[in-house]
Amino acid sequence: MCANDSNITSEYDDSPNCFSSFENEVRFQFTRDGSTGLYNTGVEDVYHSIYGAKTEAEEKFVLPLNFENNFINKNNIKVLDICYGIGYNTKAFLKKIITTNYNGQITIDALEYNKKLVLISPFIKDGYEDKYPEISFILLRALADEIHSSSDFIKYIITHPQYRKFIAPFYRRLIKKFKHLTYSYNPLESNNRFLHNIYYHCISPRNKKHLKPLKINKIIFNSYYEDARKSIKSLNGPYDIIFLDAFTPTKLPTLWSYDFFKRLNSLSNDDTILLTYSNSAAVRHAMIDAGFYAGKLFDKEGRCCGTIATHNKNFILNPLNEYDCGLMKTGAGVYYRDKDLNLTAAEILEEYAIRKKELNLESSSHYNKFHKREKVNAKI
């Protein structure tokens, strides 16, 4: 997930004061699927679930693609990563090309607030790094100039005792062999010789199948270092599949309202799928009033577990129920608005609550109770 607001740190600084900021504002933590998970002590919330961050990628935001049946067939996918954060939904995503015989081109537009975070996400311990190193490969191509530039910062995160355990070990060695990472005056061809070494460890033809290389030549990696939404003007669509990864709506909704849900849609074709982790009505509501047919998606143990938007009703395996449609109706339902996508979070939740107060409609308590009182009285 990321952060778009002014009290959070916005421009990417390589002075010896950005470990400083960086450590007061992001804490690393292992989350229980054993790959490692951020908080955000700006936004007072968490990047990834306890439960699992790689799980979380993999059952929110991949499996419910369906990839095998709605998007083998393309010969060019684009995807939008909004919220890359330290990139697992990216890399979820890149791993199921990897393990499928799609050879197609793919294109991943990734929108981060932080910089800091897409430098560090080739390197970290994610439960990737064993069996499909090729994810960090085709990241630290796209991104090994900038690695290159902000070497300081790198070695730092990847050296220091405090983060250590939560950067991948041939990682650790490798930025102690490679001098010329310490060294700024060196030359940007001195990435051809970091490339080269991460080559021969993720996809040398030694160890791995030779159709591979060919593959992941045909995979470009974008990075973009401000709001989202102001990213989100100057894209060009469309895409064929959109991961949006904020921090919880309540607590940050730049990236809810209304009026960005209507860019993404024109950023979409018929085809699109738009995935969320987020079960909000008014999230919901803002979805489909933006143009787009939403539903719910559910994990392994039948909870619901985030949302779908698309405009094609065949995607939707779970559409929204009675209940669910009723929910929107109500105050839960209201949603954020930032007509010219400018507002700060606090300028937006301020409208949100006036708006909602002269709507006074339903609230979503008492219409639970009704909900409940309507299904008693049917069983009787």
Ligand SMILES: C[S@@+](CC[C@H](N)C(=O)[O-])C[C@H]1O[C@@H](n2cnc3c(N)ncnc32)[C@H](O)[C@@H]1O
Second form
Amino acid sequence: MCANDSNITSEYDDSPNCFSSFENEVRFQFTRDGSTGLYNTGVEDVYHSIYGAKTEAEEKFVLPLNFENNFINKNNIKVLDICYGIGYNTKAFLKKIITTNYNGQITIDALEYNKKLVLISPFIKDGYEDKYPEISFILLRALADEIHSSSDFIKYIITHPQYRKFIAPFYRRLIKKFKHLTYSYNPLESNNRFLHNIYYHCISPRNKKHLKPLKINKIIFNSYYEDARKSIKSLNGPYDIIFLDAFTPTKLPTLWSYDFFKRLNSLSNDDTILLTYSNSAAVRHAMIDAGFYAGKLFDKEGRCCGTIATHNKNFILNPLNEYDCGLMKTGAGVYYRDKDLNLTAAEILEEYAIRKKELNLESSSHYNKFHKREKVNAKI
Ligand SMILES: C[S@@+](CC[C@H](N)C(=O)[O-])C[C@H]1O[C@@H](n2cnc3c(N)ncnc32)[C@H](O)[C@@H]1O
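What I would like now is the form predicted together with the ligand, since the data block earlier showed the form predicted on its own; can you produce it?
Starting with the chain above, the whole complex follows.
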């Protein structure tokens, strides 16, 4: 097992020690748009762009869907959120559902092997808490039972001085309001009371005040706490939308192999849109060999910020150009293999290094020099 693999929480553990293993692995930080972001000390990678966790989800994962044109008229939309984390991509998508008054049936399958992240996701200060509190209520409603059975952990995160500022004020106030009722000699009772109040204020249909935002009854949210490679073997498609938000390919290659994309391809229909933040030539090459068309995504400043994969060429606004296609034929375009979707990161990297050496392709730096020279020559 690679060092990276061993440092990641893959099994859900609710023992008292698990709090410290969670704390050692996951660091909270504010990103520049004010939303909460995370950093993973095991993988040494951020979960969210430091420029803004919420902004990143909206710009890279929801805007490129062109929802108003491509999805609004569908009766059912099925979403696969791979690497849910604390849910920004799902939340940004739900905001789109709310703001467009979409009235169809939504199913979201969220894949994430760190269950604790999923369970704290409704409580996070994510920038949606003031204008769209119903996003959090939708998640709470779906996760209520699991949150209840992990109430020690949830309460610990919400009340701990280290984390408090990353929790939506509404939940902080709620817990404060009922603090005087805390039965310190009976923590179970205290937890249940806290959860009961959350239920009463956010979810219960008897609470008229909060019923209005919960008119959106047609949303099903399912979560799967295991390696996403295992989940996609048993899930049934087709999905209309796939978000792929795994850690950086070079840091954790497990969810970027040709074989993973091949399986995603079989979970797609003619109009599926798969979105990822990665610009990697190897990732694009894997998508194309797996049966997708690939195109580029650009942010508001005109910087390339990700890739779209689909079977419908009309969805691709920025096709790969000659340079991008050439780059895929160099060493930079060699993709990972994971035939049965069960290798460790170290095994994937080892096989990749051997195959890359054997292929002995032009290096990307040589290609870049040549390509630049070509461009300069063309200008002269
Ligand atoms: C870059 S973060 C994604 C952040 C997330 N989209 C959000 O909005 O918070 C990558 C996430 O993938 C999860 N992850 C990494 N490898 C995984 C795997 N093989 N199966 C399931 N989840 C995985 C990590 O626990 C982490 O939460």
